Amino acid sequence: MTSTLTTTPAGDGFRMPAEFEPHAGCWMLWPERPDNWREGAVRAQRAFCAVAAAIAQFEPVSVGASAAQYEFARAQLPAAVRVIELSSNDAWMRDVGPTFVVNDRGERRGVDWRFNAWGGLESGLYFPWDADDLVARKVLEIEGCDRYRAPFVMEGGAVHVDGEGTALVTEQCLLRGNRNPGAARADIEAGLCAYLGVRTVIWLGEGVCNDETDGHIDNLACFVRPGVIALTWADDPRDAQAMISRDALARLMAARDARGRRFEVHKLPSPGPLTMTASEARGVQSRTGTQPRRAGRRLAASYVNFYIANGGVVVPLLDERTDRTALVRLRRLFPGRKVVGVPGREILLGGGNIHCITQQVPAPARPPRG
């Protein structure tokens, strides 16, 4: 039986681990509702099926699928692949699911952040989101994981952590106030440090542009291992990324991480830019309280939004004109680890990519001998 605690993962003495500390394993959500996902989501679902097979190469994996969807589900998805019914708004389970914390002495918990659908009424994406909320807690149920239920609302797409200390956050995302109404940047960096076990926060300013999230870090920028980070890069002046990413450069080269180490950052090429067709627009349903798609509009598509696992790291291929280069940086970057590139057009027309729709679950650190 798992709990709800009252205390802090920092109080408690638990952290956030990088992404590249090793894996228990991954989950995800299978994706279904029409108004989001061209084509009734078969498309998406494909999609989505490339990327659980890619990591299941690595790791287990977990998906959860609505009670209407289970049967199809389980039926697409290779047999190495847990399909658990659980019911969600969408499918987007770095956001809504649990962020795993650990301590040294090898126990696992969970934090459950508040979730609004990236904005709420004010500004969400989709209403309602009452199931998404729900996602974390049976997430770590399933898990036999006891669980820490966060007071303020937080994305898991909004941070990165290095595993010792630091984390990456952008200021249009944890400032604007349709999260969290009358916060100052104060209040928000001492709900991280106290959720995830950090003690530095480094504020990027804007994310990815057009970002729907508001600008999350996880298709911006990211750790590679501790002191070294990937960032999303745009060389044509003429192109709204290249001031975005030009501003997080020098934010990175002026801040110092948890240790006090200076950033060494390698840039990833910024595909396109990219925008949805009018075939795509059309393919998905117009709903009331759902922000609908239209074709025209740049895709926040981005490299960095990519997903470690153990002795692996998937990766959107989005432009054929910049995929290679990205792969090959990338195994630059990872020269340990199997880089596997699977096409993320379909995911990324939903909002999102590979770095979205998953959520690790770390291994528990093994307590010191004796």
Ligand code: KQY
Contents of the next structure:
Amino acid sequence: MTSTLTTTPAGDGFRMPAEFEPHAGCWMLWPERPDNWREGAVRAQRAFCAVAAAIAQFEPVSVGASAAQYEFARAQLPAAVRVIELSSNDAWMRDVGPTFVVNDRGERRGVDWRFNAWGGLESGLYFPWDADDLVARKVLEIEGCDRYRAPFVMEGGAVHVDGEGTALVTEQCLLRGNRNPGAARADIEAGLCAYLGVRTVIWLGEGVCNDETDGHIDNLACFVRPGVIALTWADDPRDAQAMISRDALARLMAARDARGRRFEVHKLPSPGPLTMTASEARGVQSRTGTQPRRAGRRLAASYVNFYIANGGVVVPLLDERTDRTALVRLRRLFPGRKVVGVPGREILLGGGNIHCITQQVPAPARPPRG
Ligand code: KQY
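Please could you give me the other form, the form predicted together with this ligand, since above is the form predicted on its own?
Below: every chain and molecule of the assembly, starting with the one above.
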């Protein structure tokens, strides 16, 4: 049986490991809502299958699907992928799944953040979100992990860690006030330190242009290893992304991580700008309570939204003009891993990408001998 703990991970000696540390596996959810995924979600389902298959080359993958979609999902996904009946309101496992934490005695637990669909009734993306808010708890039961129920709203895509005490976040997302009204920067930092076991929080400004999550960090920048960061970059000064990325770079160059290191920052090209076509927008059903999809709207496309697996990196392919450069740079950044590109446009049309639809389960740390 698993328990809900009333202490905090940091207080109990737990920390969130970095994504580049070894994994026991990966969790995803099966997309189906027709008011977010065009054409009844069939194209997104194909894209999710390709992502699951790519990750399954490197580590075990589990996919949660609704009762209505279970049989179809099981038939579409590779046999090596475990499919489990699991309700959710959409398919963003990064944000609704647990954030796993480990200690140095080989124990693993999970943080179950409160979830309000990226902004609640004021500015969230859909209503209701009650099934999403139960996903982390269910995954933790299946994984046999004790649970910390965080007393504040957070999403997994809103934070990256280096596993050595540093967290990376954006002001646009965490200071907007639609997650935790009234919470000041210091309150948020205290929450991240207590629930992720970090000591230093580095604040970037805005996230990627038009990111409907209010600028999640996982679309803008991420750790490649401790002290090394990949940052989405636009050269064209007429592109609004150029100023956002320049500001992020300046902040990163001025920052020090929890161990006092300066950062080495590597730029990944920004695709596009890409926009939603009229036929793509027409394929999404409109529904009261869900944000509408409009033709011509700029998509929050980013190669930084990749997933690091055991021995692999799974990267969204987004634009023929920039895909090759992104892959070449990522291969240089991850010399010990196989970098695999998977078509990402259908996932992007739903508002995120490969990192947003995945959640790693870290391998328990090896307890010290003796
Ligand atoms: O990027 C994410 N982490 C989630 C995107 C949610 C989009 C909902 N339409």
